[in-house]
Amino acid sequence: MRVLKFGGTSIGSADNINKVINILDEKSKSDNIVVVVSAVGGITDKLLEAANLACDKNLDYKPAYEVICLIHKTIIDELFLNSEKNLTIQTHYTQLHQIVSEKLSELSRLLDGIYLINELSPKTKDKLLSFGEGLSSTIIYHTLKSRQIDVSFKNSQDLIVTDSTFNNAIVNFGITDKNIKTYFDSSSSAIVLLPGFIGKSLRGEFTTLGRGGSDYTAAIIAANLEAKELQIWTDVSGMYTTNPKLVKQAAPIVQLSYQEAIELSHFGAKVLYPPTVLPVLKKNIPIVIKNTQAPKAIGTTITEIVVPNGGSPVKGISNIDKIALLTLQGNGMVGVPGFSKRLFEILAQEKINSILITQSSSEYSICFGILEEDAARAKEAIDLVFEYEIQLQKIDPIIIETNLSIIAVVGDKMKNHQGISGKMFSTLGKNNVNIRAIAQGASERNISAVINKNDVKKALNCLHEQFFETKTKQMNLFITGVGNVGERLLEQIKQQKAYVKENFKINLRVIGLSNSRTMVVNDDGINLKHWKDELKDGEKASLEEFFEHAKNLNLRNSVFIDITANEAVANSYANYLKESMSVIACNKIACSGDINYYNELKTLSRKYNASFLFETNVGAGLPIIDTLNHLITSGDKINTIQAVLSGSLNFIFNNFNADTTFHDVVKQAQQEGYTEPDPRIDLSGIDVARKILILARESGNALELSDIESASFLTPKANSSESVEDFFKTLIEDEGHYQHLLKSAQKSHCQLKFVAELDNGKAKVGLKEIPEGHPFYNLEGKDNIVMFYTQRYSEQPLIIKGAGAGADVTASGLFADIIRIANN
């Protein structure tokens, strides 16, 4: 014999009930089965809603009641479609409608009574709630009979006897076991159908078995009959490694031990309720969690002993929300026995359950977690009990913290593996998940932590990634600035996404995109094949709103990427770093602006464990800053830096000759994207000054931009031009000046290069004539070159050379920074 329990979602519609009937019909052909059913999905809540309205003298209880009637009558009508074509089926349909109408009329009278007396006692509440299971079991029974399936019906209230603790009655197993045995000894039906959740007291009063009562009913019957197994049918394919609504990578757990199942269900896994396990555990009866929508799925099997499979010792990660943390503390507690006894006695008297308890070794404080709804009542009762000690200031009034959740890592074999708790807490720490309290039993089967409720999704995802996924690290990217470079970066991410995931176990997801007009944020990731359309249809762009979206999503491994030249965007970096979101800056303003802000960003990066990378600030995709940092980290000291850092200016002076005009070369550089849309930014030397300033600061020199000596090669008219158009006019007018610079260099057999230098803490930039044989002389195209003279490279410099401008190489530098953060 097998016992099958079907939850509310499994029988929540006519379509689902038909699926249940197919399952029962198939299983009853090979074995006798007992079927326990819950109320139709959502009906228990609707019954309570109607009753509370009636108790509050609110006539809206009548429409609420009509909704309950409509739901059940609609299910019946849909189950018996075309019943008029078969006289037998039509007879069952008519009988069922009559029985259900009578039950609903009785429910109406009960609600009217609640309205009249303006009271909803625990006893009346149990009678009210019994209608849910009574109606659902009646509908399913008559539907089975109409389809000529061998089924009998038994009211659980005739079998399960309890005390008079209404709403959460305690079963009298002595009488209950005899009742069950007597009935089933005489039953010969292939299927026996019973309502779950309900019982009767010794005085014949309606009682209910509390939260998860239908599971408990099924477990009691399975244990008494020593069934082959207890099957719990629900809307998911077993117990999952974690909450699948919050973690998309969550997967069903094939096998669990009873103890693991109890721990997971106690800490929030709602598929199974802890009391369910106890009756079958004693008889070693397997529990199988199955999915009504996918009956062929394996599901989860819960047994006494689970054979190790060589995988992770962690079986699951669960969470409980709406937790309050209460702390009793004070010097008067130290070394004084009895405080814990008094504290937990008063909680027991108030029927408040402690979910988590921890105490400092100094005995200065006791911390415990309870449901948030019980917090105010608990504080009032505890402060009253300890009123004398509080007045004497031996202890403090109870402290309450709310908006918390508990996360628990569960597994039988965790105690045999070193470092599980270390991995758990380091993973949470890296993702800036603050832990308020910790509890771990001596069995090491469960490690629990109290965290802010806003961090639950991030905590579950990063822990699941750590313990269950193939070490694939998910990187969630928020990108602002999707012009030329941004577009190339998105193309590189799309092109390399599969390769990076396969070879480096890094899953790149673009969550947010923004330009100066619109922005789009998608928690599931933006489709990079259609990102332009999504961005075009996005909401109005806002720096503040973009940040709020990123903050509120609170995703693990979040990275903000700035591909603009916007000062306001640069000024937002601190906000991201304070939320432990890494920042990648293509924008040079933050690192070359006020040194106090630069230092603040560095400090925030360390404090909040969030990377702040800006490799593309100097040399686009060249590893200049990374190399510099490695030199300094290894103990080397920078003496001198000489560099050509503007690919734009290098392109211009490499293409400027006697056969061209300076104006035409600058125009060509602008059109081919080697300069900014406003070439004055490049030709003024300010961009190069910012770059050498960044290298100076990374070398340990506290310089401001005003400290950089800059010698302009432009004419006064060019420097004072008010528009790009006017600037180009001055280049034509002053062509003689630029030809003179060229001829002077040619006369000396030199090349013109715009050079940046840092020497003994002083920096300068300017146009220089570079002689033959110098490493800068043959620098071609848009290439950059940097020479580091250090204590170790004192005679022959360490040279980095390559393309230092262009959208593709800049995008590749940003891509490299993303991978650096992922590997951190």
Given for the second form:
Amino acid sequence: MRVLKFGGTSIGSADNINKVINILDEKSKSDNIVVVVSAVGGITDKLLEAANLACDKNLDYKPAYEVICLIHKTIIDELFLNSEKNLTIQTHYTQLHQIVSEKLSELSRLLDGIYLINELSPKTKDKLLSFGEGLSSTIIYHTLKSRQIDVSFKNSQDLIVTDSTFNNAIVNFGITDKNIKTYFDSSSSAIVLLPGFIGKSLRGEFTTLGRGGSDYTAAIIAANLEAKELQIWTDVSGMYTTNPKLVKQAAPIVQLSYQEAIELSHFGAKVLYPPTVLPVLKKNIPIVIKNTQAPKAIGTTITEIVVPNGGSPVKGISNIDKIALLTLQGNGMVGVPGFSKRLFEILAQEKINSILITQSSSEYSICFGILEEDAARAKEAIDLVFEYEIQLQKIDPIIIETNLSIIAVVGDKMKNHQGISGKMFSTLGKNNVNIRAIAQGASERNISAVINKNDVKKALNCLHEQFFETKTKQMNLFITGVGNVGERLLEQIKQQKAYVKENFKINLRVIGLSNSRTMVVNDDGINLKHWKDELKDGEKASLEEFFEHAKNLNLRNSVFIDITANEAVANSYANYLKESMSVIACNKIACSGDINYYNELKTLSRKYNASFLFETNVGAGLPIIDTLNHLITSGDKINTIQAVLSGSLNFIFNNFNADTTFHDVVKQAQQEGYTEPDPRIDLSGIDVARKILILARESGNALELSDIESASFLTPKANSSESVEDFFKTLIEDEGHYQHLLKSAQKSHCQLKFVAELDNGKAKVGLKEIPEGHPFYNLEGKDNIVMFYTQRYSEQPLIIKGAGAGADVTASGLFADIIRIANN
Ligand code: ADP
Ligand code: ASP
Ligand code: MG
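Next block, the form predicted together with aspartic acid (ASP), ref. the form predicted alone:
Starting with the chain above, the whole complex follows.
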């Protein structure tokens, strides 16, 4: 004998019911089976919704009722009308139609009654909910019969007898066990079908066993009949390592112990109703969780055996939403016995289940988690019980916090392993998940924490990664600005994604992309083969919306990457950091603007444990800032920095010679894209000044841009030109000045270089004549060079040299910043 329970998810449509029938047909060939069914998927909720509307005097309960009728009638029609038309089928179809219509009319009258008296008592609610299982079991029974399968129907209310705790009735095992035995002793059908979830009180009232209670009905019968197995058929292939709706990487757990299953289901793994385990545990009957959509999948087997899960002592992670945290506190509680007793007595009296409890060792406060729906009732009752103490201000009125969830890490072997809770909380902390309360079961089989509801998905994903996928770290990138550099970066990510995953265990995912016109955000990761099309068809770009998307997705390891030169974008970094999202800036504005903002970003980065990196601000992909930071963290002191940091100016002075004019060289540089479209930005030296300012700040000097001494090599006329065109005119008019600079340098066998210097906390930029033999002398093309003279590198500087401009190298600098964050 086996007991099979099919959940609402397994019988949500005619197609699914046909799958169930195939399973029953096959199983009943080798063994007698008992089949327990839930209501059709979603119907219990729909019944409640209609009843609540009726109770609120809202006539919308009528259309809500019509939806319930339509769902059942459609299933019946689809089950029968497509099958062959013989007499047996016709007879069952007519009978079924009639019974279902009668049941639905009765339901309609009940809803009208609720509307009329404006009341929905727990007792009426149970009567109402019984229609769900009543309808589904009738439909399946007649369908089986019409297909000439040997089946009998038994109303489970004749068997399951309970007390009168409506909505969550307690089973009277004495009577129930006798009923079951008597009935099955005389039954000989291959299949006995019963509705789950519903029972009857000793007074004959309708009762139910709690939401999800069909599992429990099946367990009670399985235990009584000492079945070989209790099979729970649902829409997933077993109990998963965590909620599969929230974590894509979750996987079925092949073997669980009863205790582990109890903990996981108690803490929210909805696939198994928690009370289900107890009756079968006592008889040592295995529970097997199977998938109706994939009957061959092996599913989860739950027995008394404890099996380690690979190397990890953690078996699963679960969550319960809609939790309220209640805190009872006050000086009057310290050292006075009996407070907890009175507190938990009143909760028991009110039938409020506390899911998690913690008490501070000072006894100053007790904190406990209950379902949000019970919070108001709990507060009222507790405040009343402690009315006297509250009046005397010995304790405070109870504090309620809502919008919370509980997450729990579960595993039988956790007690033998040190450091699980350390790992759990440091992982949550690193991902900025705020923990409101913690409890660890004395059995050490679970560690649970109360966190904000909004953080659940992130928390489950990062804990799952920590305990089950230690191998890969997911990086979720939000990129704004996809011009030249951005495009190259996406190309590099596409090309290196597999390599980085394989070799560095880093999974790079581009979640958001934006240019100035449109933006696209995709939780599953944007396909980098078609990002251009996706972006083109995206929604209208908005800086605020882009941030809101990133914030609301609340993904772990989120990184915002700014590849624009836009001030508003730079001003948005603080928002990201405050949400613990890292920021990578290619844009120089934030680091070279007001020092207060730069300092604020640094502080936020530390406070929220999110990186703020901007390696490409100086020297494109060259590891200049990273090296500087390493020198400083290792205790070195920067004495002097000398650098050539402008690829554009380098190009211009390398190509300026006796055979050309300065004007033509600048024009060429502009045309070939070596300068900004407005070459004054490069030639005025402001860009170089910004770069040395950043290096100065990173070396610990609180400087502003106005503190950088800048000697312009341009003529006053050029400096005051009002347009690019005017500027070029002045270059022609003042050619003599530039030729003079060149001649003077050549005369002393020098090269002209635009040099930035930081010396003793003072920074300056300007054109210099560089003598032969100096490391700057032979600097070619658009190369940059930086020389660090430090306490340790005091004689010979540490030199970094290489291409300091260009889309490819800049993109690789950004790529390196991403990897730095991933390795952090
Ligand atoms: P049924 O209608 O079959 O009783 P339920 O909705 O009660 O189905 O339970 C199955 C659902 O439980 C799954 O669809 C899944 O979304 C959810 N679930 C939550 N946590 C887990 C978990 N750890 N393993 C499997 N399923 C889970
Ligand atoms: N139909 C009930 C519910 O939705 C019982 C069950 O499905 O197990 O809660
Ligand atoms: Mg269920």
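Everything numeric in this text was worked out from a predicted model, so none of it was measured. Residue numbers count along the first chain shown, from 1. For the two forms, the rigid core is made up of the largest set of C-alpha atoms that agree within 1.5 Å on superposition.
- Annotation: Cα of Trp531 displaced by less than 2 Å between the two forms, core superposition.
- After superposing the rigid core, the Cα of Lys46 is displaced by 2 Å or more between the two forms.
- Asp56: CA moves 2 Å or more between the two forms after rigid-core fitting.
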